[in-house]
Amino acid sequence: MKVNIREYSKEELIQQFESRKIPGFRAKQVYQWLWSHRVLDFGKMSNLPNTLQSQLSDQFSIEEITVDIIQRSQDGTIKVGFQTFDQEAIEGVIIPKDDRYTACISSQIGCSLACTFCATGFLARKRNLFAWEIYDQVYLLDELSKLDFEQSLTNIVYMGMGEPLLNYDEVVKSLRILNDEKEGLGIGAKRITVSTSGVARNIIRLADEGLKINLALSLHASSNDKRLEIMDINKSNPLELVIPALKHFYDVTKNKISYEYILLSGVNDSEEDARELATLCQDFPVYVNIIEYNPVDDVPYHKSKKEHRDKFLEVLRSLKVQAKVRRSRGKDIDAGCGQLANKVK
């Protein structure tokens, strides 16, 4: 069977070429075609000899994900359903706002965490995505952004389907490709955010990778008891493990960390919840994004009332916490936070 050439790092590709008596500089040329330009046909790699193009076609495959469905929201948000090489489905979203065009991308097919407020959590995790599948989402969403908005993507957030830090190796590999200015897409680290539900050991590893990306914690409750009610990951990764890991990330990168906090009526939206949240913001610089809950079928939660949301925000600000309400986008096409579940309207 042919091996997918995009599964190799540059160093591995050089070794593969040299083992076939192909000069190493040819591997570097192919690598640039694959990642700087997303050329997926050896015959279109114009600086390669015809004989080498044929040899590579005989010995390697180039897999890809493809656009399956495009849905456009009334607010300008675009949701894209992608089909993988093994006929699975994942989703990505473009969120236009002012002069920002943000791509929300997925890292797994399904999710294993089963957060009770999230539609994706009801899907079984089928497998991790490869780095090239993550890259393809960004590339294809960027092409679509240029078509619809005449603007390239400005920001990338790993906030789609799955838990990025449970697909650690492939996510880090994809980050390096996206960030690489010479042989990748050249997206600045400050414009990339990885969101995690709190995989403490891998937060520490990520800090030490030398990447200067942003980190967001899907917190959603400020005590272990409440967090455990809605997020099963808190069993293995309680706040006593997660908060020190975040502090390590800040100490190494000096990047302010954001807390994502979905307000659920009667669950986590009291003034006491706000004060507990403020306490978690004391150890290192934190920015809190208050998120409106998006309805999910057969889930017994409701959006917090406006007066409770406003009071929650007031308490945070009175305690010197930087916070704002992040308005939900794309709700009419199930593209909002927590709604991605391969559902077409």
The other form holds:
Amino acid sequence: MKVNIREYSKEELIQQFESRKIPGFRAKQVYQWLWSHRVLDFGKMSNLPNTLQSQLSDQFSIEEITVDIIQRSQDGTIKVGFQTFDQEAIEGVIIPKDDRYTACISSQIGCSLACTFCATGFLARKRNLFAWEIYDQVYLLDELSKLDFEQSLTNIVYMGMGEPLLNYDEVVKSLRILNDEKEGLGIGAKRITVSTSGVARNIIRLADEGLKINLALSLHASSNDKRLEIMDINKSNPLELVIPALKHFYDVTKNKISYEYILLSGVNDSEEDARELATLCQDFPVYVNIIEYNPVDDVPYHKSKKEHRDKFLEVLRSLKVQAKVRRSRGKDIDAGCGQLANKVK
Ligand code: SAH
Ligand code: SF4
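Since the one above is the form predicted on its own, can you give the form predicted in complex with S-adenosyl-L-homocysteine (SAH) too?
Below is the whole assembly, all chains and molecules, this chain first.
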């Protein structure tokens, strides 16, 4: 069986080439074609001799993800259903807002965590995505953004399907390639955000990787009791583990952390909840994103009433918390996390 060449790091590729008596500089050229330009056909790597192109085609494969479905929302949001080499469905979204074009990408096929409000949680976790599959989503969404909006992507968020910090190694590899100016896509770390439901141990590891990316915690409830009701992960990763891990991330990177907080009517949207949330914003600088709940079929939640949302925000602001409401985008195309893949299955 041929090995997919995009599974090798640059150093591994050099070794692979040298063991085949191909000089190391050729590995560097191939690496650049693969990662800076996403050229996935050895025949199109124009600075390689024909004999080497044929040898590489005989000895390596190049897998890719492909665009399966494109849906365009009336509000400009574009949702893309991708197909993987093993015929699984994943999804990515482009969210245009003012002069920002944000790509939301997936890190796993399904998710093992089953948060009660999340469509992806209803899909069993099938497998982790490879770094190159994460990269492909960004590259392909960028091409689409250029076609539709005549603009490149400006921001990348790991907020599609899956828990990025339970696919740690491949996610970190993908971050390095997206960020690499010389041999990757050159996307600034400040423009990349990883969202996690709170895997404390890996938040600490991520802080120490030397990447200056942003981190968002899907908090959604400010006490262990409440959080346990909606997020299973809080059993193994209670707030007393997650909050110090975030503090470490802040201390090392000096990047402001954001808290994602979906307002669910009658569940986590009282004034008391807002005060509790404010106390979790005191250990390090935090930005709170209040998210409008995106309805998921067969889930018993409702978005908060406007007066509750306004009051919640007022309490936060009176306690000097920086917070903003994020409207749900692309409602007419099921653009919420996991919703498209759920429907096409
Ligand atoms: N697993 C990671 C990243 C993917 S989820 C995490 O949980 O952070 C990305 C974001 O979508 C999270 O903040 C998640 O809580 C939110 N989300 C999930 N279901 C949603 C829904 N029905 N309405 C609004 N946001 C939702
Ligand atoms: Fe998984 Fe995140 Fe959805 Fe929870 S919110 S089920 S962690 S994708």
